[in-house]
Structures are given as structure tokens and as C-alpha cells.
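Take a look at this one chain, the form predicted on its own, written out in C-alpha cells.
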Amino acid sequence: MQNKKKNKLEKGFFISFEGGDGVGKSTQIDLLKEYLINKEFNVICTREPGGTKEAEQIRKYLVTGNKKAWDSHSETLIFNAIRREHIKKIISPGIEDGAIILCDRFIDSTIVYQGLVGKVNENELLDLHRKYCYNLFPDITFFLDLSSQKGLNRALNRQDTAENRFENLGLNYHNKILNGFDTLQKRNPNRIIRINADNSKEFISSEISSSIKKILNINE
């Protein structure tokens, strides 16, 4: 969704939101979008898997159905294919137009889910990203850090229970996912900002907007 306002950056800014399932990424994206629109920025919200019309159609085959429908290597190839189109059609044009891109998951999820946990060689993942996905990384990533049990409970209690393929992989799997994001954040502390997601949505939103205010030099 795109909202054109008068406060345009010379070069767009790419923000991703990461974490386990049920940590509140969608909620925080909506709240940050509202904050940035009030500051008169052009905001584009998108997600992975998805973003383009074609990728949204493929999404259902990745996030619904049998938990063993795909192995990690197959998932990696599919994610790279739809990410390439996502970058080419949505993210890069938005950046060129001076927009702030808010993306629910990006390359870090692939590194964690398919790489660190799924055992696909990380160098191979990064090589695919360089070759086919323009080696694009977010300017800033917010890692919403919440216990696997709490996140899984939230995810399984959502109204849209069809998108539960990864949730059905169980608590042990999701503990590994959380540890994977923790590892990735420690490797990239300047890009990946850890946010304690075991707070009210308003408090979390305030933490995120305060960070963005400093990064983008937004005046009140």
C-alpha cells in the first residue's frame, strides 16, 4: 500500500521486521506506517513471502498445508525467485522514488529459517542473494524478540489459522528459530536492532519510532 505525501527522501529507506512467528510484526508495521505518514513520508508496506501479485499467489503454498510439503533447499529456491521479483517490482522502485519501505520479513528470515535452522549452507544462500536478488539488504532491521512459547501461542490463536505450516513444526523448531535470530543480531548489531517484544504494543511502537526518529533525523 502506497501513500504519497510531501516529505520525500532524496533516497528511499528500507526497513524490515524480523522475528519468530507471532511476535507482532504486522502490528508494529501498521503503527510505524501511521507514525511516518503523520510525519508526511511516502510509505510502502509489503511482505515476504509475497509483495507482488504473483508472489502472493505462491505464498499460500509456502505458509499453509503440510509442514513437510517442501524441504529447506526447495524453500530457498522459491524464496529467491519471488524475492527477485519483489525487489525488482516493489522495493527498488520505491527506494528510487524516495519512499520508506516497511517489509514483513526479508533475507534474514531465509538465513535463519532455511540456513541456520534448515541446514542450507549459508554461503550458498548469500551467493544466491548476490547473484539473483541484487545483494540488497535492509538499511535497518527490527528484530522483535519474544519467547518462542509466547509467540507460538499467539500465532496459533490468530483468526487466520490457515497460515500455520511453520507454526505446526513445534516448539523445539521455534526455539531454534529464536536462537537463529539472536545469532544473526549479534553478528550484525549495527543493522539489526533488538526490540523486547514482551511489552505492550504501544510501548514497542514507541521504542521503534524513537529509533527511526534518530536514524532519519525526524523533527517533532
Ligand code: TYD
Contents of the next structure:
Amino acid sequence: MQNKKKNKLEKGFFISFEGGDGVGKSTQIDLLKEYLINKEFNVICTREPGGTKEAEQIRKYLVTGNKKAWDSHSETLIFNAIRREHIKKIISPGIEDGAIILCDRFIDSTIVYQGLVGKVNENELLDLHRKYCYNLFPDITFFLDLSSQKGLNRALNRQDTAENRFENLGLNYHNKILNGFDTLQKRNPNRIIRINADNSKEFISSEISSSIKKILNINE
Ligand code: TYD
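Let me have the form predicted in complex with this ligand next, following on from the form predicted on its own.
What follows is the entire complex, opening with the chain shown before.
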């Protein structure tokens, strides 16, 4: 039997998924992964906070427990430490190897959660990103746009209810998060693609894969 050749990119491609809590990012990442694997690409799925073994351990201190456990400045430092290792050990080697990286949240989450909403100065955030996180931005970001109420309902009905530290900050907070992503998308219309996430998962997935098909010039 003839071995199919992997559709290897010369340089990898970095895609992040963003949005409020409970918008369905992980489902969409799974579906896009399936699509790209069918097209013979090398795909790496990863997430923040997390990605490396150590960061997955730190993750639980960030997403569980008391909502006042960390203020936005402390969170900023932790997210940057996690991101630096994540880029160094997972994302950059993947890009070098010609893979497509699908990442659940990245720098835009810090700009929105800790910056626009948490009030950490945005220039400071960008400065930290330049100094410690190689100033790496995704090639493309999908912003899954869903009303905060619907997102929160979904997030709070999930099986793993322990990971609810951010969800417990309430609707008013999550409306600000949604506005933050909206602002960021309007500022970066070329990089950040807005997807109406108030649709079936199949419909959302077909919107995402047809964008990627155009961007990466994928044949039928
Ligand atoms: P995630 O597991 O993606 O949450 P969900 O599945 O509910 O969308 O992310 C965990 C939480 O971490 C999320 O509420 C947002 C927060 N977060 C930040 O505040 N700043 C960051 O830089 C990142 C990556 C995540």
C-alpha cells in the first residue's frame, strides 16, 4: 500500500482560540484537529494555562479556588511564566517542525482578562510579552463570540465544576470580558477572525475550517 505523504508546512502555523468562558473552544479545537489530520497535516493541540507538565500543575491553582486568590498583577506574572515555558518547549519547536499548533487561549486572554478588565496597564503587558515571551503572536486567532450569559450557563453546567474560579466572578465581569475581546478583534481585524458561536457546533466548525482552507490554500 502506498504511504500517503504528510502535508508538511515549511514553517508551522500557529492558531489560537479565544473568547469568554464556556464558548466551546475545546470542542472546536477537536473538530479542527480532525479536519487537519484528514488533510495530512501534523497537528499539535495545546492550551493555556497549561501546555507543559509543570504548567498543568500550576493551572489548578489559577482556575480553582477563591476568586480573590490572586489579583490581576499576580496573575499576569504567573501567566507569563507559564507562557514562556510553553513557547520554549512546545509551541516554537512545533512551528520549527512544520506543525499546525492549535492553542486554547494565548496572549489575547491576558490582554483582556488581566489588562482591559483587570486593569493591568496594557503597555506593561506588551512589554512583558516582548521581554519574556519572545513577542510571539499567533498567525491567526479565532474569537468565538457568544453572549456572556449563554457562555456562563454552559461553563457552570460542565462536569468539572472545580475549574470555576473565573466563572464565579459573575455576569457583569463576563460582559466586560466579552467587550474586551470585541475591542481587541476590532483593533486586529486581520489576525483575529470573529466567529458567531451562537450556532450548532457543526456550523461553527465548518466556518472555521473554510477560513483555514483559504488561508492555508488547502485543496478539497
Ligand atoms: P479555560 O480553561 O480556557 O476556560 P474556559 O474553558 O472556561 O473557557 O481558561 C481558564 C481561565 O483562565 C479562563 O477563565 C481565563 C483565564 N485566563 C486568564 O485570565 N488569562 C490568561 O492569560 C489565560 C491564558 C487564561
